[in-house]
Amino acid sequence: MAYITKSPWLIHYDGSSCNGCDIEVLACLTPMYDVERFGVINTGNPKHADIFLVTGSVNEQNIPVVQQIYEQMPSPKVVVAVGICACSGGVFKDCYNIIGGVDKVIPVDVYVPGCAARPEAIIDGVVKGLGALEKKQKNLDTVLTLEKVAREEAEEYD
């Protein structure tokens, strides 16, 4: 993880769920699993977050909330769907108000299946999310470099 220049921050949001995955997410913060050893810091502000950790399925009422959190996050950003409900709607998928997994609303980079997802699997998903974040950062750096070169060339011809 030498490519990371700062500690990755994550924001956790629970959609419609039984809260089983939320308990496991909290377990990741305990000394037994200690997700902070990877430098991951939990935040409540999407404007500071690099990783969007979503548990639970998406329903009609939380679509705007999920979209708003995602849009407020700075680029590059990664979405990790934790638990079968966040991945596909899970046991709630046939309910009248459930749209499905979080990928019906925003793009998802990493899926962590399970009911409830184990802390080890959640940590593995977050670490995979860090890999996706690195790729997105490199792509963003490339785009910014190309834009800078294009601006400089345009200034030369003006």
Second form
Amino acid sequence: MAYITKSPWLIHYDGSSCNGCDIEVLACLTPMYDVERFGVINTGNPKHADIFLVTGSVNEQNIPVVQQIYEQMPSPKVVVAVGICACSGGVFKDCYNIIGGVDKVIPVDVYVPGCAARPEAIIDGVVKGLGALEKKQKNLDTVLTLEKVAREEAEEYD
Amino acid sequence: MAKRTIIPFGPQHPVLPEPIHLDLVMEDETVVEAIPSIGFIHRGLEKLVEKNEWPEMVYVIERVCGICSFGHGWGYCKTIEGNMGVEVPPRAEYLRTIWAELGRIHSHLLWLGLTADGFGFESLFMHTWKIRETILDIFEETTGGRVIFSICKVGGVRKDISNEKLSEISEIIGNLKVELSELTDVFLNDVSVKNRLVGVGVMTKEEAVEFGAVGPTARASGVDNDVRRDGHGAYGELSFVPIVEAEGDCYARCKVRIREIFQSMNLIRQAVKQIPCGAVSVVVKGNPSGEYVGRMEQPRGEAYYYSKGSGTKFLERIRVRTPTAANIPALVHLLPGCDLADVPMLVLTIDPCISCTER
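Target state, the form predicted together with its partner chain; input state, the form predicted alone:
After this comes the whole thing, all chains and molecules, with the earlier chain placed first.
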């Protein structure tokens, strides 16, 4: 399944961040850092995405949106929490409206620290995410094979 | 009458870097009503004054927004300095002005890029953001951060820029001017770009005043409104004329921002020429106890900072009103009557900064 790790598509959502990490995520796509040369494309459609970049500490109103985007993404999928707010709430962790970290809502695979996270760190996080993506793909393949075997056996009994 | 349909726009939408939700009531292809709902970024950081001491609040207020982060830090420091009657050394005021104007260039370039992406001109977006990196490099060299700096503190700034470095910055800005003129030529004269911008979303001067629009959005409709003229920072000693356009359409808003980039470059070069020598900060003793209102011209318009001290290390109240909060009513008024395909353009041309608005 090389295609998935050679050209991962990502979706970015601002889960109540200050914008700092969001513009750094966008800066990754532009000529200075240019992740598109690795086949990474920023898509706006959750159904096209393999990697979910979430920034910000997620407030109450944003919980369903983050969950919805995560659920819409096809498996295997990887979540990268970008910036310290997404990791733990950061400077906002004492705010009344903040749940403090994306991992309270959806499972997170890679944590990228920094305020704001630097583009180099974000790219590094995405690359780490690729490892997780490959593993998940293998697990998924095993599950699918086992299911297929079980189905065939069941058919034989019939 | 055609059948009415409601189309949800956002919170997650390709042209929106930040979540805002609009319910667009449509009749065929025309918007008849736009109902905004916000609150996706509300963190409630004004409440943090109860948990953070006032010198530490600078870090929180800077994170109101990652794009005009320097301006917010400055605005907060300004209201506390006013509250306590602190005299900031002139060199610090000049340095703040230079950083604020660099911030304006970076913010407007960011906006130009997003707009180019919004009307589907991907390569223009890439070029604009490439130029923006030069400004971010200057920030990184002088403050250590690319988007969040924490360089401003109550009583001055944390770090000086040497005079050699300042003249180097002035030179870089001069070179950038040439590079940028090629780019802005495309924004202002390209036929396909003009097709998307000219005559779209016209806001008259009266409407801009009535809805309380601020910043480039208001100036593009002929409202001569620029807080920098009150002479805070070093602006009193620099010569500039606010940029005003009369048409009030998306093209005028784009033109105002482009001209402001060049104006900021000019202001930086003036400031570098005139900057006095001396200290960059003073020691601040005691705690704020009064009330003070400070106004700032952020890249998106007038921002308003209020602080009320309690005589202790914790402030009683801090209030920030940001420019986008003032521009959203104007946007909601602009949307009815436009085509669905123009909605992203209209939303973008007020340069919405949602994390500012909701704090």
